[in-house]
Amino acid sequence: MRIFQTVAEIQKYLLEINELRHTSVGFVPTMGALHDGHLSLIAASKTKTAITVCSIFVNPTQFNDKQDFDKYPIQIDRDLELLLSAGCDVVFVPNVEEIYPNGTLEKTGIDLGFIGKTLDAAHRPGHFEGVLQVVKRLLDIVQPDILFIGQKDYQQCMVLTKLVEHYQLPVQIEICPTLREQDGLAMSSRNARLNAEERIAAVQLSKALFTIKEHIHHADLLALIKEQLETLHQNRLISVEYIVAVNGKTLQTIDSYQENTPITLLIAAKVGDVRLIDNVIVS
């Protein structure tokens, strides 16, 4: 495994390795603080590429809590023992000026319409345009063949696919599933500031969407969600932003299951002080 912290160094390693074997590069971008739900973006990589990348950095631009930016969970040497065992071939930890040379403020510009005004685009101003920046720098410096992505950022999938069909670019997005611990909880980095109660109380979350999913069928849509909602308000520990059933195309709110329509719930909320994100995709 091959670890580089400069634009230069790893630009010209991936340029070297493309023109010996003229092979295909997966990419999988992180922030860190990495599990099994990471690891599962390598493998799923080592299958369809021949070289896979994986970054870690922990972008200022996307946190519009400081807070938040200041506890996110740093891990590298933990990281890198986890990479080498999953087999990646390269690591790209840069530093902030190498990500933005120039500065944070440069945005992309990229109107994402109604996707960049509602769910977490509206609790988080800012979170997608940070999102989008710091990807769109990262593909420019890897350009991999295929972006690895997880659907537990159900609406960033959506905001990184609008990326690549605006600047046209020629890469394959590839969204894998959620992975979740045994009880349900998806999988997250921000797991591990839970404290031991809240990790208990984490875990309604999930339940909440499954027990929407397993009903939606022969059963009022709002009422259902009105009623896990109550029940998550019956927690000290949880603070709900939003509990949602959605197309899953649009992010357009529906409000009753309907058959031919792609239906994704979603769900934010603070536990603790540790906000969460999950969903579950019904059709």
Given for the second form:
Amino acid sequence: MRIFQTVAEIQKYLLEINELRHTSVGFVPTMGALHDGHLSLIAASKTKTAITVCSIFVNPTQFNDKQDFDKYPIQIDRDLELLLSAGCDVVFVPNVEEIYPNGTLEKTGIDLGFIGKTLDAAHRPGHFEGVLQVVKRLLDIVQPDILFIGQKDYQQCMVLTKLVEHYQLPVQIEICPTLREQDGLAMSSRNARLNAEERIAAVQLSKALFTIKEHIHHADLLALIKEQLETLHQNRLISVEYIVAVNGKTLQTIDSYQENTPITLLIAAKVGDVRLIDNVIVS
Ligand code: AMP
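For comparison with the form predicted on its own, would you give the structure of this protein in the form predicted in complex with ligand AMP?
What follows is the entire complex, opening with the chain shown before.
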């Protein structure tokens, strides 16, 4: 496994490899503190491409909350061990100056329309602008054939699809399913910040979504959501930002079940002071 810290080094290496073997490159961008969810993206990349590149970069421009950034878990040695065992070929671990040599102010300015205004975009102002900025830069550096991302970040998948469309980038996007802990909690680097009591509470987020999905065909959707919201609010550790059913293609809110409409359920909530998100596709 090759590890690079600078843009010049990784680009030189990927160029050489490409000249030698005309090989396909899969790319898995991450913020580190890796778990099995991340490793499933590496595994997916390994089945579809010849060279798998993973980046670890905690991007400061996508954090609207400074405390969240300061407390983001960092465990680079363990991450590198995990990537080595997963068979990752190349790891890119740049610092902020490598990614933003001209400072962090220059954003893509892509108009995301409604998906740039709703849900996480509304609750985390500037977040997706930061995501667009860093992923555009990383794609320019790595120039992969396939970008592997997780459905866990549902809205982010839509944002990155827009990014690729906007610049007509020659990269395919592969969205991989959400990996969960045994009790159903979606794996997330932020789970490491939950204390024992919060960890027990956190499972209620996915439970709420699965309960709605289970009953959606034969119950009033808004009443179902309200019931789950009330159950969540009974736990003093949980503070819900949103729990909604949306059209899975547009993110417009849906208030009744319709058979031919793609439906996704999404939740964002703080458990203690850790913000978690999750989603479940209904149809
Ligand atoms: P992050 O390090 O949180 O920025 O995540 C890096 C990539 O891993 C993103 O594409 C995420 O959507 C994906 N990811 C995060 N959690 C999971 C999970 N539980 N299952 C599958 N993919 C995930």
